[in-house]
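Take a look at this one chain, the form predicted alone, written out in structure tokens.
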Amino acid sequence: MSIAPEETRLPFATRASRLTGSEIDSSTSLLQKQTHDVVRLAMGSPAAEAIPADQLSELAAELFPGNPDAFDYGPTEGESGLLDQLEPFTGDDRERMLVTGGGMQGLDLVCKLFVDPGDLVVVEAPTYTNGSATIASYEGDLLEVPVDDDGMIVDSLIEQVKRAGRLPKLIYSIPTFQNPSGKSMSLERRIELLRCAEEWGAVVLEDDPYGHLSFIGDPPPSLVELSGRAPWVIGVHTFSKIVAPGLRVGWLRADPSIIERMINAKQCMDTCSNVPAQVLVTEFMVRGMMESHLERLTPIYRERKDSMLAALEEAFGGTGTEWTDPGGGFFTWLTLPDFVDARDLFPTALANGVAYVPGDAFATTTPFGSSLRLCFASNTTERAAEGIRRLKLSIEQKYEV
């Protein structure tokens, strides 16, 4: 006899009821389902014409057939030619890096080792929200510290830790061309940052997706190598913004001793990063096509960035709405007037042609009710133009402005 699931008593684990997948992720299900034309501002998807799908299918055709070995399992810690690579692509040693299964992995990781029960975690607001659903798996307490033009607040930080009395064990930031605002931590607060985190025995999760998309130069100095590469702070890196997403390879950097703990971590999980993958991305590097894919990526990220804010100041200046202007990476952040509710308008929004993230989804206390996430890198500038022209209207729709 079946029983509904309504009928069933599982025992469940504590943090089950913590696992809340994630909007953006689920926005591509969504997307999936629709039959009319929707512009989709809304995943944080690399362009199709900038994922270099032409060189990685020459590289298969060449490197795999009759190759059994690039269909076994690998080590655990990567291939050892993608390590190799990512040694001089880093300038780190591949003693302090681990492959893993995308980004994502790398922040799961690090959570399995670092995050207890009711341990403080701060992150910033807002926040990547896969990076805080992760935390909260592990049953972390989050505490979101805001963010301005010049990244997290520190000072901010400062005072809320002394109001939580009790230390973070890990700060987790997207220090540079943050997901989902677009802006850099200053050199300044990334300083005094580490300064407080060392003072108070935290980790740092330095997240960093985006570093080498930069419009304006070199980017300050990532976390990991601001401390000297201290044992407390660890970088996440992926492959998924810079080469393509579905290959679902990135690379973690830190300490020897703690690879070896995500080693064992890892080997519960999947045992080894994807192996074809790797033997692609290795191929990719040792061939030098890494260097010039980069070179051809910036100028079309740019592009795509000044042509979205450029429509965004054709339809909503002088309204009081605002944007950010990021640096590098793949979103800005736009805030409308207090009237807008941003997850209110979506399914008008939807409707019309268009998608993108609410802004509620990037926090847990902290409201971004009226804000939004648009991601200006996966689409033409023509067909971002046409996504805020047909966000534009359904404002005027819904709000009757």
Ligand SMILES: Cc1ncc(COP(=O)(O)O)c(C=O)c1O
Given for the second form:
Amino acid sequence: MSIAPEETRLPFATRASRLTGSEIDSSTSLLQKQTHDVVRLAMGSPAAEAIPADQLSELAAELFPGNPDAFDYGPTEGESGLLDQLEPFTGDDRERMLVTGGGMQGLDLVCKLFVDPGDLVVVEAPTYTNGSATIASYEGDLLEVPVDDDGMIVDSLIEQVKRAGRLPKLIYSIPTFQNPSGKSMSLERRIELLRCAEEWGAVVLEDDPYGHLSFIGDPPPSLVELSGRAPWVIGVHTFSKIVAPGLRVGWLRADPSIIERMINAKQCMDTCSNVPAQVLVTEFMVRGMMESHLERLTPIYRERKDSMLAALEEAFGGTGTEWTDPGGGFFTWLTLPDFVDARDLFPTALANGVAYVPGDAFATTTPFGSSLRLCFASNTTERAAEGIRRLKLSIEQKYEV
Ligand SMILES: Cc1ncc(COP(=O)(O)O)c(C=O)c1O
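Same protein, different state: after the form predicted alone, show the form predicted together with this ligand.
Next comes the full complex, this chain leading.
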């Protein structure tokens, strides 16, 4: 949502004008207002069948009655039981972990600690809008580096940094099953990116919500691991995609000296993360439910991805339209012929009963007018195929092709 604070005559901080919000999140409100049938390919929500609502409800019924502690304030770093579970789950040490209010709070904490107004911050193009909006809210200057089949093009990054004449302070990357492109960074590029960051004295922010949802076996090693857990590499993670987004529980991995400062920063934000939600996630892990849940999820999402790509082939094969084939995660990135403007097309598509996020929402300077993001995870294969048919119909109507 775009607001001009100066029009209200209130003494807003200058940063208020840099709060752009998120087109992805706004689409949730927009879609809730629709009264007709809409296939929702816009939000990155888990499948309804993939949310373990019954298991969580049973745990809640067992754990919460007579247990006021589960509703009290908790330690800022996170519930001790959850940190115990995160150690084996991540293979990392508890001193390097902080439980956060979803992945978004992790991104916010990193920017709060490392981004001053005017700092150069590298982002991928396209990138996760909420991540770039968070950087902008701390008044960082975005440097967009294109992504190809092997993730961020590190040669282009080096070239652009040279041209900018100053070094980036932070490099924001979603190297594994990227949102929105679905692409992953190759091992070679990961190593090169880390080399550059170390040389430049930049912090690497690795945003990794989808690494546990792989269709291709083990994804490439994370930047955190590849760097040998160097203090200048921070990992942001979340239970939103692997358990449920409404819980608002995530975690980050960083050097203990950074965690200490983050705890101070978090204490000025929300004191601690939601305790009942942490209690539920902890018990979900303690009872081994997480492992079986993840084993069940991956084949569902792989099938949905394959089915959406088949529907795209049927609708758009041979028309010059391209789409990505992700190795995991939630999204495919569709690039239509040049005459299509995905934003102009959106009202027709919505009227025809399909929603997506236009490509230009994922960058500020790089043009992605004919591209759009589709989430294959949320809908059944039949529903998603119907959505693709509606998308094709909308293009035919709007452009008379
Ligand atoms: C790349 C990326 N980072 C962070 C998030 C935010 O996660 P959360 O909903 O846990 O705040 C998302 C959610 O869509 C995401 O795709």
